[in-house]
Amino acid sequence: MIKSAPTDYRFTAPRSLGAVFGRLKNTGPLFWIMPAGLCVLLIFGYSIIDLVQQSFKYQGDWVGFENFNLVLTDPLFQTAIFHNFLLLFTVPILATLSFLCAVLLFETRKGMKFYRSAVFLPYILPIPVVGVVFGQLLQLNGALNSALRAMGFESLALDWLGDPGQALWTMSAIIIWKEVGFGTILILARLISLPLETLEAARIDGAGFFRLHLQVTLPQLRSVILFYIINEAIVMVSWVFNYVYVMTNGQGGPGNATVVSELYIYRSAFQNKAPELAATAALLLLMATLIFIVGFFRIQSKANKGALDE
């Protein structure tokens, strides 16, 4: 009897193909986002590189840090930065009002959709429309002061946008009115997603309205509120140009009472014909914004680590 030689059949191709398909599955999302990522990199990457180069030059000649020295010692730029710093004080007010509105909407069973829409409506209005409307309402002889005088409150009829001591705070109130809707909806969405069993257990244990939401609800909303605070801080540093430009006709008046860093950049580039100084101020503003972003991620990482440790 002739014995046949033993044969060992090993099919390695399917295993190799499986590994290949596994790698493609893991890297598949990268191929989908690559076109958009390349567009963002080319557009913004080139702009940032050009911005950095221009901030170190004057009429094509390399001047080192001379532009930075001129900008940082410019009294108008210092005033603009100080105004942005003052606007940061509106951030805790926004966070507090957003939390209170979200809690009230959460506890309101009847008509919550209507109230939620009414609170969010100012946020979706275009900033130029808001600026024009409030610019007319808050004039010295505008609708608000006329109504106050008609009701006998003559002492409250102030020059809201014409008084240098009032203009910036008036603008801050308008920004709060517009931005609080975003925070309210953001916090409310997280509040609705919380497990109701925790809230019901706290109510059964005798927790009242304030104790329930301050000791039970608020800690669970920490990450959302932190995100909103960082987002609004970035808005106050680098996103209030439209308000100032529309309500002061691009002047930052009265005087320089409402000049902010963005308006300083605009005036340097287009009114004073100093694009190098504008580029330098824009680079400083970009660095400040990046500091807020990096700080947010660091704080969020520590918060998540602390939550896992608990």
Contents of the next structure:
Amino acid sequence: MIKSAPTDYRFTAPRSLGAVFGRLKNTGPLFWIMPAGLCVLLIFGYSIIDLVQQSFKYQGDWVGFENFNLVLTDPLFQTAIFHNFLLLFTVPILATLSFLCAVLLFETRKGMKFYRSAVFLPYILPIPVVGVVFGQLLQLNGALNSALRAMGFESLALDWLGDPGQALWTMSAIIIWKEVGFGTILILARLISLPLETLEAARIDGAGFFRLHLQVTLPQLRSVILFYIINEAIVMVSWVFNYVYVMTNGQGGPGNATVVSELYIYRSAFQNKAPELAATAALLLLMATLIFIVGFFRIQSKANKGALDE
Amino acid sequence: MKIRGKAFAVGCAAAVLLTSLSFTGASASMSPKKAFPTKPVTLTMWWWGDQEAPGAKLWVDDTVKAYKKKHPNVTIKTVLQTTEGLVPAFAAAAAAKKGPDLQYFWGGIYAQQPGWDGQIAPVSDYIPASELKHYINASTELSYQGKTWTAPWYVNPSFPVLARTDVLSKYNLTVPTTWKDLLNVCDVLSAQGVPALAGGVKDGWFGGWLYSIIGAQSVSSSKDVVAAVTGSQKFTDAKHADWWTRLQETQEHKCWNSDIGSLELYQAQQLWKDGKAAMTVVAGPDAPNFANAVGASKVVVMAMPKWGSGPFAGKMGSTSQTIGITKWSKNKEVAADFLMFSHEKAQLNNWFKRTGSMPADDRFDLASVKDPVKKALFQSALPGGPYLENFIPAQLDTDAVFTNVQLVLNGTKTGKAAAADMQALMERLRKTDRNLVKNFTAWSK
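Cool, the form predicted on its own is there; where's the form predicted together with the partner chain?
Whole complex next, starting from this chain.
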């Protein structure tokens, strides 16, 4: 049986300022963390300070909030943010699918290794490879539609990436296909580490497959699923650039159907040569991502508190 | 007689004075000539072009080798860029002020903007005017307030329509020369399930081509386009907007392959090669290769069928692809010397031999071109019309032209709405790029 860590080894957030200083008295850990901390501070701190400075300037001159006004009123930026928002809808789908796959793999007696590799494989494929392959596969007269037509499903043979009404959802499906492997392995790893006695006891008490995993397994996986949800939410807000860039030749098309905020930043900085607008949009994106990160830590802290109270 | 003699003497003196003054002026605009370095020099060149002028890579290798033979102390490293990466890679290099010594630029705005942004040194500071005057399109697209930003490399007759007579005659059709004819060809062929025109807009570039070859038919000059950029005209004015309606007509008459939205530009041209489409539009330097691939006798190379009444209706545009010298290069004189070397007769002839396309130099002997397709193409490019895409801000091109062409050809946007969108974006760009109006106005003078 694998036991959970004793509570006195667990990290708990200090409740008051006095507690913080109390901890600082013990400088040993601080000393060991300092080199890595300084590296992080120098690399990220400098970048963020420079980003903030740039977003308030135009060619070196101070312009106040003018760049923010220009970016926030830009219809393309609004579209990009809206697309990031729409992509967030894939997160619950990803979490559900990952949980289902993990449970199925957990319950699979034969060939678990093979199935686990098959589910995880898309996650380790490089995004450019995925983009190019799906770009070819999903052409109007590509392999998928040819197969659909051959099977008599002519009406299902859509212009997956060429139709502005379909393109973003097609991209979402590809992202789900690629990202679900990560969630599955993450949840499965936690699932395997759960004490089997609880599951056995539930089974003896007459819990069926669905009841067992929904009412016994799922609550125990809450923290890892939460981590996955937050991680994927950050992916949807600030890590989908590669997919969009490769699958739309850097255009975010058709029209602006797949433009996301990162592509907007990239194009502003490197195509449109407007580094100040790129910095402003990046700062806004950073703030949006921070909301998720802070939200994650708050939820995790509450979860830890709940666990301790129990 | 005496008076005549005096007048002659005064005239001679004036001529000598003027000549010396102009020589002094020319010298003043040129950087003082340095002795050619004898120490080892390494130049890096980032370039593009093999995509539209296959064989260009062989020419680059030959030329670098020949230059090394002439100057053993000079090593030139060349890096072929991708189409999507060309502009962003240079933008990143320019931000770091580190990267190539020689950089490839498309003509017009693509060469002007880096000049305005202080990323390149004018080649006219290092190449004498007597040499530059031979470089085709240097004065029309690349000059700015008396300076020339980049050196034209090869000419891009922009953009020829290639029609396959074998495909057209199969349906009792002839090569369309007017817009009405074109739409009729579209109607007949689409009823047979054959696209009249093959194209791919997924990567966007084809949108810029279409704007240039359809849109040029209703403007009087490139100055009209610049006027719409600076705000004295509008992109919703008939002369700038009507082409969008023509584009919409091609969609309504089912002129294009149905998968135009999911194919890239170069992928779609393959349909024409395979005989699955009657016509296509290709890059000028590549047109002879396309014609030869299917048999030149079956191909008619022509301008976009005529719909407008402007001076460029029924004519092809002309632009030169260019090479510039970066501001941070420590060996600008050597870089300029290499550019001049690439315009020597042996290199001009080798360019034609390797690529079958036209070097951007009027010293290239057109009489040596025997292939009728190439000859006609080259001649059409010499007094060619403006290539419109090169006279608008690059962002307007990608964010308004590329995107709206995709939507109009997809049937999700009307031509009128596309024109309004282009105008709206132009107005916005005047706010975001605070130097845009000033730079374009200075360029147009």
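Positions refer to the first chain, counted from 1. Small disclaimer: the values here were computed from a predicted structure and weren't measured. We call the rigid core the largest set of C-alpha positions that still match within 1.5 Å between the two forms.
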Notebook entry, point to check: Pro35: CA shift of at least 2 Å between the two forms after core fit?
Noted result: yes
